[in-house]
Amino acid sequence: MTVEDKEWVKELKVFIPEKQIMTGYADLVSYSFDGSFGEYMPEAIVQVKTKGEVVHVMKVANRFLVPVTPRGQGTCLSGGPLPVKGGIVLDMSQWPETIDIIPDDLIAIVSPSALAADINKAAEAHGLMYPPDPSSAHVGTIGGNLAENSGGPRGLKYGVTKDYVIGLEFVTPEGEVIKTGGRTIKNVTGYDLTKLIIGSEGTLGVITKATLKLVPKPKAVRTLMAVFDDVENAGRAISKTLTSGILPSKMEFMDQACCIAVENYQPSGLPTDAAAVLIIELDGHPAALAEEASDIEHIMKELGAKKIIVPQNEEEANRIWHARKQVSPATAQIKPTKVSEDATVPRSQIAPMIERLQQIKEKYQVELVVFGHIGDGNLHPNILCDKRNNEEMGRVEEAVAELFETAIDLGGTLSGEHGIGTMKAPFMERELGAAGLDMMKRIKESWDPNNIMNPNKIFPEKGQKLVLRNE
């Protein structure tokens, strides 16, 4: 029996027009893979652009057991849209993209399919700036940002997805619509369901609309950058600056690793000899950023940076900006393949964790860069490879591994940004405990009672383990 005449393939054809509906190998196989790594085919794809499309999909589904697996631009770097036991692709994609911004009540409501830097050009012409900036920001969908609960540079100051969701519309595993939250800052009334939904990575039901909230964009941005001989120095100066009273809106950091990647890729006058460089930005009004920048390059200086860079005008600050995003790039230029980990650590922890990290790249003889957003002690230690040498993914993947629990053991967690899926699923209970990983999967099994929403993510298998390897 081929996919077509399958009794659900068939019921979903009832409400979905057949062009929207496609089971041709050559599309399944481009739904088989996201940015982080297996791959798995499945059966249809299905790209729905209604709320009710949404509905007929979930109760067909559920009527016949089919696994969905939502999935927006695939970027996600956890496995979280990878369609593990087949079934359909739930493509949000191709959603007509609507932007609401509604200026009197600092919100903006928005379609699952919205890119979050849309909403950022359309929430800055009436003078208010969404905050969540992850680096998929320009091609990532809202809705896969909701899913994963991501965060980037900004978070330092303004805090990850979660923290400006106050409101959605969901279809849950049923077929069921339910509405959470609402328009208001404040709501207390009942549990608080848009924040379970929020990072639950699709396993819970499909978000068909979301209400985020806004706030005033800053009136002036202060750009500096600090250059260090010794990582414990930038440790202690980022601790130094985020206890004086100073809160920037963005510090990263960025190895000797990175800036000669960068310098290699793409010369942007990053210093190649430093152990670390640290990129503050500030925000807010004119007058207090004088001062905050002033006080900033004190504590620097106080704390060892042998060199501080203050851009004069915009151009001079975003060339900086331009360097640390093209770290990646840059890295990627090294080895064909690339492990892009997310693991976080309280701040005190920062200067041990990369003092661990680097035992790690000896100990496995892996080519590693750290990088991220220090000031909240999200780091991203990459891992560079080639994913066709079985024996050096063997390694990574045990060094990945000693990543995870060196995190755990310094206070951190798995994932600050890029979620669970299927990556980091082994190594859940060692963070939660066997009854807090308990808890949750009773909370999935009373929202999905027959296990079709997003299946094999957040929650491992018996014995399951981290595979990076072809197989």
Given for the second form:
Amino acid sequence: MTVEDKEWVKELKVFIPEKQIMTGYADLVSYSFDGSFGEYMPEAIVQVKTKGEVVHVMKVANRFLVPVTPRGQGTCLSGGPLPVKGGIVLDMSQWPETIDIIPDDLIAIVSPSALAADINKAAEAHGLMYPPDPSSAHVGTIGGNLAENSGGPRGLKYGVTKDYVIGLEFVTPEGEVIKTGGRTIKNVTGYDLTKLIIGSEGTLGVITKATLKLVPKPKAVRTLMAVFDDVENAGRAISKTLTSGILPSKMEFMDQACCIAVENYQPSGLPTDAAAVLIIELDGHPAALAEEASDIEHIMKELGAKKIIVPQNEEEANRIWHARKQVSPATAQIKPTKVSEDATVPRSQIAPMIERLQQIKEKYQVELVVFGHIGDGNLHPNILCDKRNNEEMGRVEEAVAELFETAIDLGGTLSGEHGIGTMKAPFMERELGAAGLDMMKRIKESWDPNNIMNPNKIFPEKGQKLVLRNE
Amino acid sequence: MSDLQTLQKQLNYDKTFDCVQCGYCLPACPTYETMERETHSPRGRINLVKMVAEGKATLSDLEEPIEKCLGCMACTTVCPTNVEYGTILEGAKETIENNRVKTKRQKKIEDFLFGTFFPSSTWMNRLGKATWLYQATGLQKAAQTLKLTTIAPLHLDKFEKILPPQPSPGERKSRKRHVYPDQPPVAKAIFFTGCIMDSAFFHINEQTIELLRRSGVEVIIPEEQTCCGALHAHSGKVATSKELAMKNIEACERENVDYIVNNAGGCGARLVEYDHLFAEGSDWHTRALAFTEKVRDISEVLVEIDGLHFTKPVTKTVTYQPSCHMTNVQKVTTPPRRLMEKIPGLRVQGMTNPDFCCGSAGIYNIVNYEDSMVILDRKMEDVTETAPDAIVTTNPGCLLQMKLGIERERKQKRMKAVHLVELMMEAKPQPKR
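For comparison with the form predicted on its own, kindly provide the form predicted in complex with its partner chain.
Okay, now the whole complex, with that chain kicking things off.
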């Protein structure tokens, strides 16, 4: 029996326009992947453009027990949109984008398909800002950001996606529409389901509308770069800065391997002989920024920075951020496959974490580079490897496993901003404990009794191990 | 080599690994925007090529997504890992083409079209006024028999209507092959005429030569030059495309010039990449490099030489529709804007999303007419917002497409599509020296 003949597909077609349902092989292949690992074939892709369509899909899927995996633009780095159990990929990306800014309430009401960058741009027109800035903000949908609780460099000062959501409209796995939160900043009415849904990786239902909090847009930004000979001093400089009454908007870190890769790829004026490069951005009132920048310069010097670069104009500042942006393409030149992690540790443990990462790199003989949002302890250890080399991928699996365990040992977490998906699921119990994980599972079961909503994410199957190899 | 290994080689399987599937190409891709599915996005296409190379999908799964790609290369400009999409696309087209089962008749038409027709200046000149019509008819037959489209009519009447009047065969014949400026030359250039430019827009080519001449450039128009090969490569005929490249390189080597100038964004994009056709270290590779170093768009040369001043104000509002191949392959973005800034009285109104392809894309608008019109209509929304008197282009395909767009919007009385060269001539350029 072809998919087209299946009863649930016929039922879908009762309400969903035919051209929004795809079952052709080339289409199925095209929705079998995301920005992370693995290919899983769905049986159908359904593009939804209204709340009513979502309700219909969920009711049909729940009746026929067909798995449903919501998907935005598929930029996810943890496998959220992968249809691990087949069934329906629910493509939310073609939903008409709506962004209503209500300046007097400092909020935005948006469709799930709105892009974070578009929301921020719309807010800026009113002197406001939507702070979360994942690097994919100009591509990924807000729905995906909400489901994964995305972060970004500005997390240090402004927090992550969940800190800006005050209300949701949501379709449950059984096809009921619920509203959570509202449009006030303060709201303690009942359980905070908004926060539960944010970061639930599409396992509890489908977000169809969001009310987001906005903040006043800072008047100016300033950038600084500091170069250190050892990571420990850089770590101390970060702590000292943060305890001196200054809260930068971004504090980015690049290790030596990153700097070398960038300079080999496209010379950008980064030092290749230093252990750590910090790029700091301040935002606020121009008068305050001038003083803060000079304070930071002193702190960095005092704690042993061997070089401090203070750009004199916007163009010079842009050059520094451009160099930071080159990390991704530059490291991709080392080897074709990138395993990008986001293990996060308490700030005091940054230097020990980086030290342990170096040990892992040597122990498993893997190409490991480290960069990331160091101000909030959110590192991005990236392992460059070749998916086609099974022996190497075996070593990478071991290295990644040890990396996760190290982060947990140091009091940190598996994921700072990418999400759990399938890859990190086997390590959940280690971080949360059996009872903690079981409580989450019970929540999942009560929301989604038939386990049709993005199954096999977050929770490991019995005996599940980290797998990066295809065979 | 096993069949799969051979296929992997043909499909540039290794290059597909450069794609990390981040999706940054999605917002840049016109067909993802209009066709609304990942299957018609750069990332989707690259993934499909990879799947075919791994034996997980077939060439027929790949056919439509590849055929519907405009080849505008906007994805390559935004790609953070520099995936060689052009190479992957051409490899896929060639593989599909080589594996297509063809009847004798189909082959005959194709041989004529791509082997004789496009490269032949004799044909182009002989056809004279009826060039486009013949060309179109030839294409119609080919497209139908090749099943490039789903047997849809080709709407060729729409294209005929927008063609400018053609010069008499006498005018074509009397073209000088060597042109000197009034003063001692400041540079020497070969002018690359291009097939479509020289047949449908002969007068723009004449104006281009005149602009060079007034700038103080000695211009040579070698008779031995032939088609750039872009349309062949886009149709999967890479071998022919390579032969054409060799002929052009040879033709240009005979003269010792500073520049090889063209005025068609698409041709220029092909010419600057001739070195990619030959193995590194080979004799032809070296010769190709010597060639590509001299290739310039007309706007680049005019800015570099800076030998003109415009004497007549053009009191118009124009909007500029950059050629995708000029932006994304030649990487020429500022010179046309610089030149327009120099025209007195001219108001250049930037449009939203200028880098969104107009849907012309070689012969895409003929073989994929419906899809192309959806893209064109989207483009015209952005154009109309600027309320221009004229849309300025730098490529014959774009020029025709914009003329068609104006027709579709029924704005012929208010709006014109012009080549940048025409606009400059309207401002009566004179030598500075």
